[in-house]
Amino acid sequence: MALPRTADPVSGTEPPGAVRGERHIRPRRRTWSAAIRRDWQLYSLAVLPLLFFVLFRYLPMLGNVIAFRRYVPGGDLFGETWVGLRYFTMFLHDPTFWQVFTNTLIIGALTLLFCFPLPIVLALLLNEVRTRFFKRFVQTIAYLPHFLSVVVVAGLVLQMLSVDGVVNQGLRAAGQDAVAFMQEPGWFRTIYVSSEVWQTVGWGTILYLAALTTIDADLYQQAQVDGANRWRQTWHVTLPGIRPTMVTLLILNIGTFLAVGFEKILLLYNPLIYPTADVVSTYLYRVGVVSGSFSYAAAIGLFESVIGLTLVLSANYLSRRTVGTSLW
């Protein structure tokens, strides 16, 4: 004799195979508290990084309110009186701001143009090297500048390009006149971008070399069977294999497009080369810290941050729609 079946509590129908009197046991959902109790050792490792971001990244964002208020050092922490968009109007009508903003765009574009593709090229070249000793030697020489302090790098640049430096001594030996590199505005962008390439390109190859190891070797064998030479294999196998890494790093670099190296520029520049060397970050330092116009500097910094956020969102959206790879 067949056993009676229970009715579905929602539709009122009896599911097939159900026996009257049986209770449907649903899988128990895992809660956050249960997960923390079970793996609290792992979650405890995230406490210090979270505290760092809360204290030094999120709490300081509350200070952006002084961009809309008149702040006086020693007074109210969040400003004394509400001034609205007064400071935004001031820098939008300030010719000096637009000069430093233009310098920031040019230096940021040149840095992105050279410092982004060169690590890819160096990683591809190192990937073709078969002599292990030579490959490690080149990697060590290329990585070494990354571990030098910005102060040391700036000191090297200033010493080499001074009037009595190595470069000018070489020019005099070749019968040429000495060039005051650090006093002529036209040379600064070349000097800054060259120093950035020297310091960052070698270290930037690490992620690309790691991405190259994940490419299946069978793909190269199949490409060889199809008659593809090394250039064709690089174009159709290697570059598509590291494309997600390339796109991710490109989006991150675009996000810091306006945040060009404050420390290095501050150590290298001087009033004689302000027309090409002064950028938004150094202008903020002079206006906010040196001159004490904290509200005005906060307004400029907030404007720069909004532009950076817009660039990241736009680059991520375009990357997702065009190549199918994005940060989120």
Given for the second form:
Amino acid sequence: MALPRTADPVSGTEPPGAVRGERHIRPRRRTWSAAIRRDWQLYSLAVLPLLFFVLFRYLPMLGNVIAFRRYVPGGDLFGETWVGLRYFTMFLHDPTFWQVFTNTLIIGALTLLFCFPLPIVLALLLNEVRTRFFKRFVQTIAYLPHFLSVVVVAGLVLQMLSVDGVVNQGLRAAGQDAVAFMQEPGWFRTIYVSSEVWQTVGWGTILYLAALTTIDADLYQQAQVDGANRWRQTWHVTLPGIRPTMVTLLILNIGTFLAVGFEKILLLYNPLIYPTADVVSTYLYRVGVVSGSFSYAAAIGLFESVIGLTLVLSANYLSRRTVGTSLW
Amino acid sequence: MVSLIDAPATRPQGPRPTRGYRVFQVVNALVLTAVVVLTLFPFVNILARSFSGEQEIRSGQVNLIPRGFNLTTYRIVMSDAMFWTNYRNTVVYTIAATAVALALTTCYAYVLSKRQLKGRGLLVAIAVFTMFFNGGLIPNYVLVSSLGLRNTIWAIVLPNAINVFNLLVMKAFFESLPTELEEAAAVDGMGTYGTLWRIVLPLSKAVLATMLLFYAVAFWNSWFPGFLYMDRQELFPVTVYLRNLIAGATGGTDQTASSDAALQIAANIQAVTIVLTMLPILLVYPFIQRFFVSGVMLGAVKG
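Mind giving me the form predicted in complex with its partner chain, seeing as the form predicted alone was just shown?
All chains and molecules follow, beginning with the one already shown.
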């Protein structure tokens, strides 16, 4: 966030004003009281937003302290008595926790495996389309699912996979038996990942398409002079051109790895398919909100958040070291 | 910004495409057509199902076009007072939440865009840190409950009042505005509020429209806060109405109808409600799509 302030070309040519005057002052650090006296109107605009962040973002972070304290519903926001790591030992010895943790890892890995590369492929294919109308048409249709509520998507999935739904219709037409998809644990991962692909891949191409337009056309011409065919041009010019975008999105994807579509799974799953469908976030929802074991659920949630933060930080660090691109 | 995508491809054509490349073009067109078909298929299927007769649905004949055309379920759902109550709730929640979110985001983004402001780095960090670490479901739930916000509109409006991605998009836009106008306003003795209201915001209509749509679509589609914090049916947004229907938590409308009608309703009430719920989004989608694209680009380029 350190911005090169003196590189502002405007202030050099402008008549003396606020910007110029400020430049003389800069070597001395302006004191807070002077800053507030000068910019109190600006600061006042930040008051309500800051109140929002403190109340609804940072207070809940502190609220995680109930993971170490016994919380009684309706009692103190930060719990009653200190119990130390009791709830952490509890979930580490909870077989259901390990089951949902494994499910989370598997679903997260499969989502990453499909939902990260497919937008790249689709963007590259769109980039080769010469008819502008056709390209726009495909883009417009492909973005559409992104705008739907997750409830609608879950509804579509459940309707298509119902016993009289269109998928079973296809199976029967192919001479197969109908499958009760939402009752067999073996199907859930396929269903979940497919619906994610359906909803996210089209929209996911936007950033890549933007990056593709910034690639210097001369590079392609030089590659042609060197005798590179289209495929080699794609490999040696296009892909390196969108690499920063790829890395950035990969880091972000890894960061949300554990936060697998909580809302969608909550809408899709049922007790019959818990063995594959239940994930950490849905489990802690049931333990905490449904059963009222707030402290226990908060301990699991804190564990999940810390792993998530660790994943982002390490992915960011690794990519800065290896490919020189990072979020910060 | 939209023109970035629509711009003629920067990738120049070779002197003449090879045979292999022409084959690829054909295959590519086929693949992309398949993408379009696969994307649209669920919509067409659910539409067909919503207009079909009960027997045709049960025997698995409904595919792309309605069979045994029947409007009973549409009539029943559209005459269900609770459905419209929930729909109205969605409208009210969306308007209120979007207004609050837009106001708070604009104020904070404007402050963050002032590069010479002391403490700006800290103010940015306070916002950005929450993108990567959050309190989690349980502490949020406990907080909203103990603030007494349950069963009020504030449980939906306040906890999601600022989306940090939107905030950064707006901050980037304000930073890209020329500073001369604001400086002139300051010389004329105009205060910060006046400058923001009369100089900056009129110049920012495009980004305001984009942010408005970002927030409005997100709040329109949201269901979980309503599901979590509302205990009474008449307070639900329509997404929760639909959720309870697909989860089988409610049988939908009253079951006193004649048995034929009851069977018909059971067969496609979910399809009908899905169609009615997503209809507004589908209708405005062609007009709002480009704002979304430009907003994402702005965030990606500057963020």
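For the two forms, the rigid core is made up of the largest set of C-alpha atoms that agree within 1.5 Å on superposition. Just so it is clear, the structure is predicted and the values come from calculations on it, not from any experiment. Numbering follows the first chain given and starts at 1.
Visitor: Assigning each C-alpha to the rigid part whose superposition suits it better, are residue 192 and residue 146 members of one part between the two forms?
Guide: Yes: one rigid part holds both.
Visitor: Rotation (°) of the smaller rigid part relative to the larger between the two forms?
Guide: Turning angle of the smaller rigid part: 18 degrees.
Visitor: Can you give the C-alpha shift of residue 38 between the two forms in Å, rounded to one decimal, after superposing the rigid core?
Guide: So the C-alpha of residue 38 has moved 9.2 Å between the two forms.
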